[in-house]
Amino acid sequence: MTLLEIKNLHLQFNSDEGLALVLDGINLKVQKGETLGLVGESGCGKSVTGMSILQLVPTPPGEITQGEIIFDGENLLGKSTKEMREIRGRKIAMIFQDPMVSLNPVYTIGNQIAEAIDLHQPKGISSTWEGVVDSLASVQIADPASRAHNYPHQFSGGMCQRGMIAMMLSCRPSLLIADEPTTALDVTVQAQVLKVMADLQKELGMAVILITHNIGVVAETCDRVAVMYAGNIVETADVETLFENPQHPYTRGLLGSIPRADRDMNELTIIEGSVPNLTKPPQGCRFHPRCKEAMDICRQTKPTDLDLGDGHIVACHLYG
């Protein structure tokens, strides 16, 4: 069942060079308990997709100009200041880049898990610090009440991310958004990381949009993938279609530009050029100045969804 339906979304925001169209038109889904990863250059409008659904983006300078964003039935485009409140950390929860800025130096990490849970659930004093315990706890921090009490600097960089973890599903949404959350980590902390989340995700059953430059994490844990370049969602598909059979030439450059254990690359593909100033993107496709394969109709029309079957979407003309 579809849990998020992101239908036409265009965001813009005004800057000093002009009006940049950060998102041009996104098409998405999240089915219940489904992991999507969200892949695509730095400046391809990531974390902005992720900000738009909860409407963290600021405004201004953001605007949402057009589209949907249905969650659960209702459209939360729709919702006041305060709804909006209601559902974020109870509903859906959101992990930032850097746990190390987006936790209060000045607090201890069980008074700020324990905020999200009064918030959320009212309890009393005792049974929302068992909570905190019990948050830390199941994200494999040695030691939780001792820990609880613990500032966020007394913490490493995977101890600061489990403790980010523990407080956005302290209230058990039902849709995470995880943005670079192994960002800034060691291999080994990152793996530990991801195998919780994983963990958690299926005690909880709940959905998680894993935002990520890193295509090796998005194999291991996710099911579907979207590709996404310069404010548009170029192609999706399951992981391994994406994987054996991409079809857009952006996404057979991001492949091809890492090394793979599982065949013989001899050298890897360079996309030449780097993303479009969106204040002036190109007309028709906006990938077409860096694609080799680009016709005449790419530089003057943009490319619509076409479905492949089995769900793998792409947007190209080469398939019109």
Second form
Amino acid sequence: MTLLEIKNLHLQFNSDEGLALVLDGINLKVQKGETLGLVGESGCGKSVTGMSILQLVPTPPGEITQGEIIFDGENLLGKSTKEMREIRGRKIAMIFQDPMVSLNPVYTIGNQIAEAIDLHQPKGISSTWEGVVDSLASVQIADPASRAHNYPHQFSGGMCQRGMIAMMLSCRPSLLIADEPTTALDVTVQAQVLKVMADLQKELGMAVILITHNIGVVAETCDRVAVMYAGNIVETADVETLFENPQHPYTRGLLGSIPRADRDMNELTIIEGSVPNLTKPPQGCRFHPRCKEAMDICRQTKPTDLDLGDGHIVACHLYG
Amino acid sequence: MACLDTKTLKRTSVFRYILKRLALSIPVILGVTLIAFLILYLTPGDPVINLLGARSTLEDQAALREKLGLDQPVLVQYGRWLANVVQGDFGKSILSKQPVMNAISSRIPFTLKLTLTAFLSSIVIGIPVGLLAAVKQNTAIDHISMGFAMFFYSMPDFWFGLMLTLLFSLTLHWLPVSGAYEPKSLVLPALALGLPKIGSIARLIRAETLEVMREEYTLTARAKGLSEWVIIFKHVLRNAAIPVMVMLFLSLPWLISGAVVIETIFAWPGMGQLMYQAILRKDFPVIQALLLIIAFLTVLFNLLGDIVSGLLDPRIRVN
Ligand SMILES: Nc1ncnc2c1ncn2[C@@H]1O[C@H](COP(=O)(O)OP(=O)(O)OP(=O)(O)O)[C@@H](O)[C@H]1O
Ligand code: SF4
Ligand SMILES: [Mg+2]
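What about the form predicted together with the partner chain, after the form predicted on its own?
Every component of the complex follows; first up is the chain already shown.
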């Protein structure tokens, strides 16, 4: 069952350098309970996609000019600020890249979790404080009752991220947007944080959009993957298909550029050229200046999404 | 129970910290008074001649100088002064011949009233105005309030005092020109001293608020579904207030020194006015006692500033 569907979403930023078309009509579906990986080079629009869902993109300078975000059958873009607040944290939660700066330094972890619980009043919790302790226990924080009195600076990076997860999942949302949740962490604790997340996902039956640079993480944790390039989603497929049978030239380049599955792909990219300036994006297919298979039509017309079957979708003139 | 224990533990350690800080500040206070003593000694002007007049005989001058102990080497004079102070004796004013403490004690409340009014209004007015300007960034509210803040902030206080008098006393006749005969008298000196402070605090709070609003934890608060009110007042304001509070308390000595000018302009009978008169006439014992009090207040407010920022910011809390 489809939990979230993004249709033809356009997001632009007004800056001194001009108008940047940061999301250029993206389409994306997330099924109930699944993990969808969102990958792509830095600046391609992964974070703003996640933030758009919760309408956390600052406006101005941002502006959503077109599209729909259907969640649980309702278009979030038609909701009032107040209605959105009731969705944030309760139905859709989000965690960020750097856990050490994502928690407020002047309040205890317990206070910050309690705030979410008091706000959304999730069912099945006898008292706020019990909810706090339970949620910390659920992310494997030892001695949660006394740890709840700690301030973020008394937690390690991994613990902060688990604290964030505890806070954001304390109200049992049906969708979690995790924006590079392990990028800032030591390699040794990355696995632990991902495990905690996966366990809770199973327990809550929650869907996850996992934004990451790390193809190894995608291979291990995701059911499906969407590949982004310069504000477009260029290919979506289930994880096996994508790794075994990538169709889009950008995806192929991306996967080909990874000699070791656990390396950050940006460091090793062998796709020639660089990400375009989104205030002056290339006409037609935004990837054409870097594409070895570019044809005349690629320079003029933007390719549309084509379903190759089994939910394998690609946007490229080589197909169709 | 465990929770209670750590709390009492914390409290005693805070108490010990305060005592330690006060003890450490004694050399600072002594140093200030010693340096002031030396500076006064080196600056031109002779209290004996001030007292007896320029035409008095040299014998008379010498006799008085000896009587006042001013013939002794400067360090001996300082030592004597210090020994007396430790026993609670601040000596007598050279001019009025009254005990120094009599002259000062009636003036302390006036200065405190003036500086604390300015200080509190800079918090009570400066912080909300700066916060509002930040929340309404780039709107008319922001531009207007920051325009005023900049104006007040950049006024020299004596000039500002004179302009206020001109407007509210001499033109509009709303407020008394000077003195401290009625409650209304406080208004003008407090405005002259406080408005520049309000301006600087408003500007500072605005800048800090804008910075904190860009912090990731503010985004987290928003992603949790909190209302804008809770985000601003609970999550943003407290973080933005930390550096501002430290700055405020550290600048209190500056406020007290500003009071010297303002009290003199408005004939406000506080320590500042007394200080001004005492400096003009080289009334050593009075100047020394005033400096001691100001140094002590400075140290005290620095400590208060540390305690307040420790209360606001758990990262710098002592343990
Ligand atoms: N507040 C903003 N104002 C202006 N432009 C923005 C803002 N936020 C993002 N952008 C622009 O939107 C584009 C997409 O940014 P986004 O942060 O989504 O990239 P990303 O894919 O998450 O990259 P990374 O992997 O580095 O996190 C970038 O070109 C960025 O410059
Ligand atoms: S549309 Fe053309 S330029 Fe774009 S990826 Fe496909 S082949 Fe390359
Ligand atoms: Mg990002």
